[in-house]
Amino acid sequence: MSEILIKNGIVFDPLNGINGETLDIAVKNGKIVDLSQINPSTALVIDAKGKVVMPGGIDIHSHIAGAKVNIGRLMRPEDHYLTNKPHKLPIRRAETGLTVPNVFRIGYDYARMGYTLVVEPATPPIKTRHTHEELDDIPIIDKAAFLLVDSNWLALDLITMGSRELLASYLAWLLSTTKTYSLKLVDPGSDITWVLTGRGIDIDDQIPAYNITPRDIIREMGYAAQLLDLPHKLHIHCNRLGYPGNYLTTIKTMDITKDIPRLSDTPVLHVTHVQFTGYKGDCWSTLESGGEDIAKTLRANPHVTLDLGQVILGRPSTTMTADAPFEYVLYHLTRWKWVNADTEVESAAGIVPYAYKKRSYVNTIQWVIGLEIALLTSDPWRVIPTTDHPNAGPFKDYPVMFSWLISRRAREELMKEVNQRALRKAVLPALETEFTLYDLAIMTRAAPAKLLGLGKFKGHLGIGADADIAIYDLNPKEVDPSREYEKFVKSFKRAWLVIKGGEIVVKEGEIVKTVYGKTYYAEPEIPVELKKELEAFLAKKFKEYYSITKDSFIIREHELRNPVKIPLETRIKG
């Protein structure tokens, strides 16, 4: 492998302190090292002069892959006509679709925008083999995948009987035969609740069947994330997601924090897509923005961090989740397309198409939450920029919603073209607070590394770090990015050049060579004083709910393309 070396570029390196300083950056065997390891003489010498250096980009929640991703593209045949670029071997395969693309496209278009790492954020586990094999077929980008658990028959059960160490046992032997990251919680015991009785649920309702609540499954798995010491504790999606009122159970949900036991220094709770759950209202006619009181909680509460499923408003979009009331509901508002299911004994998924229109009120509302959440409590390290692709928009269009958080005249832009009546009742066009670019490198780099618990090697540029570098062609020494936004946004939408694992991926914002990036999994000890225990209990249970065998069921490892194993010491007694 070549060395390279990026010389005089202006670099913004949070986790080392590094705010716009002009560095030189050596690369060799795929890893940065310091400037004497390398042979000036004989390295390819990058000149950087006047470009901004940063870490890839992380993205911790976007739905790229598995079976409701690919339902998605095919319910969308109007997103493929108009959007195919023809293959270019042997630098890069066909591409396809806009709000669900296809595998290359997925790949390549994080890359030319400099990001070089994305995490799937739900994955049910008898259906992760499917994820893992659009995972693999992904180019360029690392991967890793969250697994869901929130209405688990298994889990449940183990929730009701009390047995938090059997509990925290069985959900360690979930991440490692599925070969997943973390744990994920989609509206917590919806589905058997949808199921039984065709309806949502809150957070404190009682679950039927079971003499549990929503409640008892957050704290419940919240501890057992603990236990197992997972890099990343325990990723939520509220419940109420998308009804009015649904800010109070947000507020809640952050609050259980106090009730989970801390073992480590890591955040308790990661609430996602944070602007489908900040309505204020009792209806649609009186929705307004929670995103006041979402901010004013995030700060009291230093164990949360959050995402924001930034509404991208004039573009199409396709909603997936595993939240199959909500997408009921949605279907019979839009009335167009819908595909429902049930994942046996594990969870649910809806898929609706859906468009943000710059005049609609509600759009509006939905607009300005995720932004007043983010200017309000003004932690770029605990507040994420995403769109919750493809549910908000594509995360192609992330470039223009850094420039809303950058550039307060972004904003006034936009908000000209937008529902008016909406604006009164927010607080956005009041709101002075500007992002900067060392703010954003946090957001998008050195933050989602420390929350995935990757920032040894991930989200920085020091020595060690992995050859993850993007360079986008904008001079902050001469261009203002809260002023000329526009230059901001072409030039982050195609990274000038692209370094992934110390080979030149793309050039002048275009694809030059594939390459295929590490898929990383959790594999958590269990004690063998428990190990025999869950045997018995796995093969009950099995027996009981599944229609497979548990020896179907385990994920291997020659099955992940470029796999890494994260092993984990963990708290569980024997």
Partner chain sequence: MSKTELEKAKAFVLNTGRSLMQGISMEEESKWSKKYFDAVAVVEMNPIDISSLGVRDRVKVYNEHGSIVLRVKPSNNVPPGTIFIPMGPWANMLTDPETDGTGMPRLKGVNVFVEPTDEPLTKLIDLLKALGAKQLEVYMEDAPLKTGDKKVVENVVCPFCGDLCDHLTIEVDGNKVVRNIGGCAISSAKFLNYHRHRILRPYIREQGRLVEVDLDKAIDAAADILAESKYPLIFGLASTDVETNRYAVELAELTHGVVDNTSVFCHGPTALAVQEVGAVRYTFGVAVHLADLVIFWGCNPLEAHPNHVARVVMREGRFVRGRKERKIVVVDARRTPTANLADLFIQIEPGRDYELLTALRMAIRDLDIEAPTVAGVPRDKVVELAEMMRTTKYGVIFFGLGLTMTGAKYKNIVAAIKLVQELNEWTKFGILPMRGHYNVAGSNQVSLWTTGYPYAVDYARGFPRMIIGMTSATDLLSNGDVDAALIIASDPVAHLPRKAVEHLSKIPVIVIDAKWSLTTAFADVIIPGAYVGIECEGSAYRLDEVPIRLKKVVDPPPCILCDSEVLRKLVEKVKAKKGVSS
The other form holds:
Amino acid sequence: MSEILIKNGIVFDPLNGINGETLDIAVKNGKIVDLSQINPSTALVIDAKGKVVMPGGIDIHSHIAGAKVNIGRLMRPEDHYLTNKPHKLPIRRAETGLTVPNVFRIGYDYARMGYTLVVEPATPPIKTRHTHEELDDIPIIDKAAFLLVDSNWLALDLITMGSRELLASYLAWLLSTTKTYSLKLVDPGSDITWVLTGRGIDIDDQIPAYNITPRDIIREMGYAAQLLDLPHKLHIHCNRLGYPGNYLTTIKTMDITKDIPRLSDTPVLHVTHVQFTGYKGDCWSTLESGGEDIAKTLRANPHVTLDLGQVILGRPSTTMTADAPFEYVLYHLTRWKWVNADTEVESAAGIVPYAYKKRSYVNTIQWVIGLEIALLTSDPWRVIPTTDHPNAGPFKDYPVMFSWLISRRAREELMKEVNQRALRKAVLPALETEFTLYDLAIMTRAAPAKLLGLGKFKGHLGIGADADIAIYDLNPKEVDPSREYEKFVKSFKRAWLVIKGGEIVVKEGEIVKTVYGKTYYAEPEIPVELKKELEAFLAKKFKEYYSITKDSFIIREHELRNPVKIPLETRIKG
Amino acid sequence: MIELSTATYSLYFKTKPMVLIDARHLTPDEFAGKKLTVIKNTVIREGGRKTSLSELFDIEGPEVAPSDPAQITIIFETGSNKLCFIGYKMSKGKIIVKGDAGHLVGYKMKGGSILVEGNARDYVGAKMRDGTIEIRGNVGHRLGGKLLGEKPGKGMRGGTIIVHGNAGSEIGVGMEKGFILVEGNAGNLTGSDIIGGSIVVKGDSGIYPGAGMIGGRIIIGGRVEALLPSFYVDSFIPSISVKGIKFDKPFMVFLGDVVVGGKGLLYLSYNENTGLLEYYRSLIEERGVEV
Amino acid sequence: MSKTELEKAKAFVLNTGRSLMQGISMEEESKWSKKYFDAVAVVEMNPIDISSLGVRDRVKVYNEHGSIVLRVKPSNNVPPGTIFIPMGPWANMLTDPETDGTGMPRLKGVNVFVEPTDEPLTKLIDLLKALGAKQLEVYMEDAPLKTGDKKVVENVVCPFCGDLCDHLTIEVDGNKVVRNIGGCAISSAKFLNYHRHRILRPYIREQGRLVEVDLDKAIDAAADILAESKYPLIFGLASTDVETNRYAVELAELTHGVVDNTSVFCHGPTALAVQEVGAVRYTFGVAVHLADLVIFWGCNPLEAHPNHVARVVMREGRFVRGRKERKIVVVDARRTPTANLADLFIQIEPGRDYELLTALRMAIRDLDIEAPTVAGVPRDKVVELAEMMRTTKYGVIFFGLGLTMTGAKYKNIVAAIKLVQELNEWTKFGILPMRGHYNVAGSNQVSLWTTGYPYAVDYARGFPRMIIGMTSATDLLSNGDVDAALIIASDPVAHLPRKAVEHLSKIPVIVIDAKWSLTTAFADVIIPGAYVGIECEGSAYRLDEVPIRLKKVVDPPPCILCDSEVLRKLVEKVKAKKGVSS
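The structure above corresponds to the form predicted alone; please give the structure of the form predicted in complex with its partner chain next.
So here's everything in the complex, that chain up top.
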């Protein structure tokens, strides 16, 4: 493969402590190497003078592939009619869609922003083959997927039986047979409650058909994640999402960490799109931000991380989540289209189109929450900016979201147009914090890499890292991004140059080459002594519960385009 | 009749087209102010193949087009049912097709007028905002309607469509405002999902006119094949006049579609539908309302 | 009788559909066989009509589209005033190509005239000639079988219908399939006869005759046709795997043409309804464990999805112990074999489902129904059914082509989905379409993630768009709007109305198939493909959208590639000819 030398770039690489130094970077055979390893006279030389250089962006939570995304596409043809981009063969396939783009646009739009690794955060095991087929067709970016487990009948049986070791073994088996990366809980226990009774559930309520509560599920799953020593332990969408007053449930969820023994030094759990579960007040008209309380709880719980689910005002969205009961509620508020899908033994999902309006009281409060949490916590290693695409906004709007974090002026400009009654109740207008480009690099590169346990070869520009590099046409020495935020947004919307695995894929915001990335999955080791018991358990339960054979359930490596196995040593004792 | 200050462009097909043709750029708005040599290079798609006007048509007309599109008339001297997107987004001027037209005549039209002397296919006047479309022959389906998946109300938003022949199914689907007149017969689901506007069909209609309607009014002057149970009988009137179109005969008036909480008005001619409507007439009589 | 009375006496309504024998004969023999003729070239009539018309053994059935002479089979299942002809090329001489802008032609509820006659029966050859077939030679051969090495393959997935049974045990002896345990009769017919009536070599039509050529030459000829055409149609795809579907989309994008699949005349209207209002779905296991009310609406699974009832209704679930704790309701225009299973059978007037669904929606909300009957169903029966639905614990509806093909077409499905959404105010309820082909759901899925639309996608302007009525294959063919066709693993000549088939006689046609379909009679290039699920591995989606991987049980015949491999080569060739090789 070719050699590339990036000279004179203004480099932000927090995992290696580099904060805006002018440095050269050498690429060889898809990896970043020591400068001495390449021949500068034959290498392709890129002069990045006056330009920001960062590792490729990492999105740890974005709904990009699988059954609910695809039915989202089906129910939103109106989203496609007006957003087409003709192809440019052989370089680029045709693109369509805004809130639920086709696979090509997803890969290209992420690459255009300089993102190179994206995680699909919720896939039900029985349909995960579908998730992989879509992920395989998304160009350029690397991917991973989180597996839905909280309403899984086999897991709930094991939790009720008290078999912790067998539960951990089952989850290990699930992750490796479905080729997924971590454990996802969505409104834990609510899907089985929904499928059985048509209702949702709060953290300390009883789950139908079982003698346990969501709190029990979270604790046991958290413990199992510790036994499995997963790089990313537990990814939780809290109970009662969407209900005014739910911030208390979020705080209770974060406090559960004290009941989960920490067997390694990685965070115990990650609360996702916390904006949606940060509501204070008792009804929509008294809705307020629970941002302050959540920020306080986060500071008091050092082993919890979170991502925002930041609302983008003035933009359409298609809400899609395994939180089926919440989507049923949203359907009643919007009175237009609704998809519900109950999935046997495992989960459910709902999809409802929505749009966030600047003048709306509720939407403005929602917008405020995410930003308050980020600015009040002020810990870029633990607060990741996302929009829970496409729930709170399209991922394409990330640069706008970043501008609100790094520029008070950007916030103030938008605040002029939002609902003023909502603003009067918020703390946000008084907050002066502005994150720096270095902080941004932490939040979108270094921290997510670390949180995924991929910090060895992702999210940094040191020797040995994968050559995933983003260069932006922004000179922080001449342009203050906090003042001239429009320039910042423009440069981060269309990266000047993007390299993926050592190949140049984007030039001046346009795709110049299509390559296909890898899919990372975890393979935690199951002790030999437990394998027999697990096999017997699986044989019995598949026959009893599922409508497919165990053989059909298993996804084999050769079915994936570019699978990369991450083998894990576990702490399960036989 | 050609006005004195009108510039007319006449187009003749060189050969009979075999695949669908996208003629969206052949409008007075796009011709305005251009030289004939430039007009000849207007992009047309023949199926998936990008080509130019002069490859498919012989064209006659002034050397330079007037800068005001209102003064331009484009005549397709040979029509074809492959000719699609005629009058797309046009705002001024006139287009005449001396023969058949294809799909999407007057799609998203904003003003001006289109006349098709033969038949046209589906989506005539879909999402139209203003202007006039007249079709002398028959049309296909979704006349003045919306595209699949769009909210009701995203159909025709203004303007007038007159069809002298028959129309197909889903006339005006999702219409918000405007006026559609069909002198012949209509297909199924006339006026489904409309939220406003007026649809008049002088002839017969297929099944379930007004299905899903929320507002607006639909008048069927002939026989109706079947009526939905979600239309409640309101009254019996001796005659009706809509936008100057008079029906001197009795009509049964229904309110619906109640499953969507609709308050639209559906007028069905009584004489051609006595079998269907006798029962409803007796319902009104039971109520004590004077027939 | 007066002339008008005579006319009236002869006026019937034609219904078409699958039958068990139609499926078995198609898989066991081929559509060129006598067995198929016996199963499909036949009219079922009510004995009352047979005697009042004075029919002996055959009738002439005709309307403005065509005229055929068929043997008569008396049947009490066919209501007087209607006739039933199994789906196939005879029925399609009479069906109406009009799709009402929905892409779905009128294949059921067609007005016809019926007369007793002594004329000769319409043979397949007569039909094909009338349709304009380009040649009538068929080089049907069996793939060579070698026995000796016995093995048993477990958990084989059946590549026939949307139920995608994955529990089959197939016993083979060499490459001969000897036994199919767990599969239904149609599945057995398919597996045991997979080697028969195969296309074993590529062909090109030269001067009216089929000439055998090597694969490269055939692919080159096919690539020429596609690269030179202005608006080609790529069609079929529901009986092949996900990978093949991906290439088909790429091919349409390359050639600025149209890619469509067989859902256009099957459950395409269901996808249109989801575009309009959404959906409320479930997977099979949910029904097994929870459904205490099962409604079959406009479908006949006992003949079209033979294992379905056993797998989903009869099976004991965790919270509902099988058939004894479930109520079965069947709503249909005729008393099908499935109706005989029902606790409650509701006979509905054909084509009027939308009315009944509307009345149910009203009854659920306790709104007054003014008419005493709705669609032939008495008002209090409607209220009774609504109450049953409202008070059940988990209700499921399986629906079929009775809803998509007749009356209000896709709006029937809109009403059905809205009914289920409204029932969710009261209780749990879901609704699923009974997809026909084993991977038609997968064709829709692939189309959605690559183009944003489920089918009928055109790339004329270099990006995907779906404008139903305009870009749907049925409309494009019936109106002669395309100038070339690539048919993959499908037989449109057997299943589309006459007018659509006739256009295939006027344009260059490429066929990729395992068996000699009727469409091969219209082909200019024929390329053999191997069977997914028997000779090739591949993935497919069950009708409830669960993705399953099909196995390879035996090797394909020598020199025969899997469909995806054929398409991959075709894509490469077309790219080269268009100058866009990567």
